[in-house]
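Next up: a single chain in structure tokens, the form predicted on its own.
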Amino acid sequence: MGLELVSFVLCPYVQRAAIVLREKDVPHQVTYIDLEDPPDWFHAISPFGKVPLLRVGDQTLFESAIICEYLDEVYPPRLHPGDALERARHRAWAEFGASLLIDQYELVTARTEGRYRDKVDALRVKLERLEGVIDGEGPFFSGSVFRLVDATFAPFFMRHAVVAWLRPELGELLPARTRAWSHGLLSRPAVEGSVVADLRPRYLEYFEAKGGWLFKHGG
């Protein structure tokens, strides 16, 4: 069955699925849509009006976590750990990664300095907590093997690198182990190739238009 990943070019949740597809070398096509003016067919197949969607033959899957789990069950090699408890632990931290993406979005769209600083502090607390569970040897979350949980965090780190380029103080939010993990992920071919080549200027232009404090005072 042919696979089609329906995407918005900047969506971090789509990127999770794109990484898994590339990591497993699964043939697929990507269809980009404008979420502010989506085509009629999109409304018919997206229950929440969101991306990603994965079209599998005549069926459509939605929600990035579900799509990634499906891909991991169907296409080798398995990226989840074999041990049930460790697998559950990875799933739990993947949810934690999803919360980081929400904080990151709220940071770049914060209209006031006070709101921006609050989100910086919230990210700092969460990243310090994350630091304590990362494998010390690396380069990935649980050691030398790339796992599904790594794919779920990579979009956050990629966008963090963009905003840290704009405002270098944000780079200091990543503690040592987390920073090393980020570098390991962002240099991995499946991660590098999971987004458009001009992600950074597109990201900056898109969020600058939203009027966030960061973009008025960055650099």
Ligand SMILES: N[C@@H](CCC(=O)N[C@@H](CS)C(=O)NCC(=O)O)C(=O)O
Second form
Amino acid sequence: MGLELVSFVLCPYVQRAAIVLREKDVPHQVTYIDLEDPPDWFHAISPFGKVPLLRVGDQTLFESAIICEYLDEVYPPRLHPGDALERARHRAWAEFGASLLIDQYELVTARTEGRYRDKVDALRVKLERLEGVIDGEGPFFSGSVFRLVDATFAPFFMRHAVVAWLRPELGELLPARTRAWSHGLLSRPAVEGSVVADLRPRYLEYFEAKGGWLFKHGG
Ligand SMILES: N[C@@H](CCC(=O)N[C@@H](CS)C(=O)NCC(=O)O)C(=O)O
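If the structure you just shared is the form predicted on its own, then what does the corresponding form predicted in complex with the named molecule look like?
To see the whole picture, the full complex is given below, headed by that same chain.
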């Protein structure tokens, strides 16, 4: 059955699915939409009005976590761990990764310095907590094997590298193990190839237009 990933070019949740498709070498088509002006057909098939969507034959899946789980069940190799408790732990931390994406969005769109600093502090606390649960040997979340949970965190780290390029103090928010994990993820071919080549300028341009304090006072 043909697979079609409905995408917005900058969306980190879409990128989760794009990474899993690449890790598993699954043939698929990508359809980009403009989220500011979505086509009618998109509203008709997206219950939350959000991307990603995965069209599988005449069915449409939504929610990135569900799409990733579906792909993992259907296409080898299995990325989730075999042990039920370990798998549940990975799912729980993937939820934590989803909350980091919301923090990151709020950080880049914060309109005042006070709000920006509050978001930096919130991110610092969460990243320190994450540091305590990831495998010490690395390079991935639970050691040497790339797992589904790694695919769910990579989009956060990719965008974090973009904003840290603009504002180096943000790069210092990553504690040592987390930093090594981020390097491991961002140098993975399936991760590198899961976004457009000019993600950085596009991301910066898109969020600068939203008036975030970070962009007016970068460096
Ligand atoms: N929980 C959703 C979040 C997806 C999401 O927030 N997508 C954004 C783009 S990155 C979106 O489509 N926003 C459109 C809107 O909210 O109107 C998932 O994991 O798939």
